[in-house]
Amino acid sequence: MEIKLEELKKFKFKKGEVLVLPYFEKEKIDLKKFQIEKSFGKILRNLKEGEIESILTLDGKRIVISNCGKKENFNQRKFRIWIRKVLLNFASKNLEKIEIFLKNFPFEKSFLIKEAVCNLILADYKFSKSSEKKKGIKKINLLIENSKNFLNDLEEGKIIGEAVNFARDLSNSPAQDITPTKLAQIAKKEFKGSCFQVKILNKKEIDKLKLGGILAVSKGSSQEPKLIILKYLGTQKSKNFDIGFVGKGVTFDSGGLNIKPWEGMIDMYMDKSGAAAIFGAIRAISKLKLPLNIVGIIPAVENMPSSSSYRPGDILKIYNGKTVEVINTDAEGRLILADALSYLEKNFKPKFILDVATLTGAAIVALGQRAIALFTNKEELEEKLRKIGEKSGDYVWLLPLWEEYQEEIRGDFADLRNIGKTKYGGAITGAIFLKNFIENTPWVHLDIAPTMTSIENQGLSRGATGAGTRYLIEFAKNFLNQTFLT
């Protein structure tokens, strides 16, 4: 599919082509100039708030008049579902190409391209292993005034939507064809070039460095585990790290011999959604030539019951040396991930750390799908990373880190637990599990599992969402603005 901006003053309606009209209550439409006989407008005073009308003019040109509601309530969020549905409105229809009038929107117009672009390209989007050829829409062209001074945007918007792309692919392959190998040779494969840095470790070298957890989650499987180090130098001026991502990189989740009920299992192949997300993020972050020097590490395992898995009762050395008792195998992320975040700050030192998993169910039990679980250990940047969700279209909402919730992890034989002692409130004390292995360094962590799988009235084709990827993008952006951690 292929998206083009066109200036508006230069555009020329022709018979046979579909014009997307939005339309904002107690707003005029100019009806004399697309042709529309007079007639129709009590039909567009009547349409409600979402509905569409399509309309076909007396020279046989197509317009489709869709109902955004009143202007002053129509936000961010509605514009980047308006925009798919519109999409997926012709999507089983091979078109050649639609027009999309964007002039009314209530939003700059760098934002407007930008966010148009990129959710017209997710809701493109579908994964399938079937042979049934894809139907769809060949070209987009987005009118808008002065299109010329908004060509970045459009490229912007371009890079952000496929690094999503990219990581829904790499989320909703089954586990049979990515293993914790297979995903570090992707990372060997997509990542080349003089601004890329690419190591894996082996299990081997895992074990040399003590990862006790990542070791202990890979026994039952008879895929070896791997830590994926991917470095991106954006800048030539520093060998500092700026930024530290972490992504949980279970790339299939049984539960190990706490094994799930099936209903719980039947998607786990989607457990490497962090990973996915760091993998989708540094892409783009590299597209957009951001001058920074960013550090992925990947821990990447595969969770399974065997006569060799891990057990409860079990206890675990962190690379730190805090001490882990196992009461559930099925709470491994946070085991690899607590390898993976103290092994980045002790040897690679970023300004600031983020991890990004699929770790608890709780958070969705807390948020629903809508919005993405944000624990931070900067209280005073809470109001700035919500901000940032809102500006990216990966939507996050705070919950506590409070020291009482400590008391939950704590061990009987060891320094924790690696689940809480009651049912509630697990997102919380996974998160306060993970802080246990940040020392000083600013961090946030992102609970993505609400947000991990598309719902209804999203505009996205059923699985993966690319859940994370935006918000990592997004950050590195503000990164840039000195004043960020201030």
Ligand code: BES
Given for the second form:
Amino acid sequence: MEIKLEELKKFKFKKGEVLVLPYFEKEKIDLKKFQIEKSFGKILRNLKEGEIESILTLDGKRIVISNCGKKENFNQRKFRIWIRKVLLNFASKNLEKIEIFLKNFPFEKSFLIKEAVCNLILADYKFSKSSEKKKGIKKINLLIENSKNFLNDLEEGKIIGEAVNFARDLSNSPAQDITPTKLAQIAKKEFKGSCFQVKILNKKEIDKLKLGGILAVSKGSSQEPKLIILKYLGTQKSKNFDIGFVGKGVTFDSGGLNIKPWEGMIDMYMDKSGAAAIFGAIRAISKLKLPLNIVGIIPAVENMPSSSSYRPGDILKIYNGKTVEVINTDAEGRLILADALSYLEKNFKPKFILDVATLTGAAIVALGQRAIALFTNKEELEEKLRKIGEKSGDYVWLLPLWEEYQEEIRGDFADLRNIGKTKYGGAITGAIFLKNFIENTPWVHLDIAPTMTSIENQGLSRGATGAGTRYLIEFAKNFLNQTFLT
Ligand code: BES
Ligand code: MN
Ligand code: ZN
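Having seen the form predicted alone, please provide the structure of the form predicted in complex with the named molecule.
Expanding to the full complex; the earlier chain stays at the top.
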């Protein structure tokens, strides 16, 4: 699919073409401008919010009118869904080209174009190993005024949309295809060029570094663990790292000896979605040429039951020296992230750390499937962090990280236990566990379990959403405008 901007002033609606016309209630549309007969005005007035009507004019032009409701109630969230559904409306047809009129929307133009392009690309994505050929539109023209001024936004929307789809491909790939070793190979292959350095640590090296969490979780699997270290060097002004990313890379989470019931296990090839978000974000950040130095760390393991598995009762020593009692082998993500976070902080000293993980089912219980759970040791940044979510389309909501919660995970025989003492607040106990492995760097933890998979009626195909990718990209962009820290 190819997306272009087309100058509104020069546009002539011709026979055989398809034009999508957004319409706000009580608003006049200049039908004449598009050489549309007046009688269609009546159809416009009868449409209800969310409804789409397709009409063929006498001279063979197709108009697709879509009622966006009242202009004063419209917002960015509705726009994203609206434009994705426009595309899906044509998904089963083999159309050559459509035109979408983008003039009416009450947002800043450059945001509008970037979001339109990005969300069209997201809607066009479908993970498929099917032998059937993909259907859909080949070309989309976005009609706007002064189109020449927005070519950068067109490009940015494409880069971000494609990065999210790259992350979706990684998340959606079955565990038979993506093992820790394969994930490491993908990193090597994908991030080539002078601005990248990729280093893969194998089991022996992980052992030598005393990354006891990664080692323990991987023990039950015939697949060796890997620690993927991916550096993006976008500026030579400084040798320091601006941002450190950590992504949970569990290529399959069976639960281990505390094995999951089948309903809980079915999606667990997507337990590498945090890693996928890091890969997607670093790809986009490099294409946008952001002048930042970023290091991404992915602990990659498979969590399996076998006679060599780690067990409940085992006591592990994490990289920073803290000890953990394993109460439940299904709380594996925090164990590998503990190693990765403390290794990152000590060896790379980034100014800011973000981790992304499908960490807890409890985060889904807390928030439903529409917002990522965000935790931070810099609570004063709450509003900024939330706005990054709104602006990117990866919506987040803050949950507390108060010190009092620490009691829930105090160990009897070791410093910590890997699950809370009660069944409540599991997303918080997971996050507070991670906090023990950050010393003093500003840090954000994104529990992306809530938005890992798509839900109905949002204009996205079934499967992974690439959750977190857009958040990280927008975070990096904001980090550049120095206002962020302090
Ligand atoms: N990967 C899961 C969390 C998860 C569940 C992600 C559903 C996406 C969708 C994680 O490793 C896990 O198993 N968490 C347990 C923690 C519990 C044992 C304290 C959970 O959420 O049940
Ligand atoms: Mn688990
Ligand atoms: Zn997991």
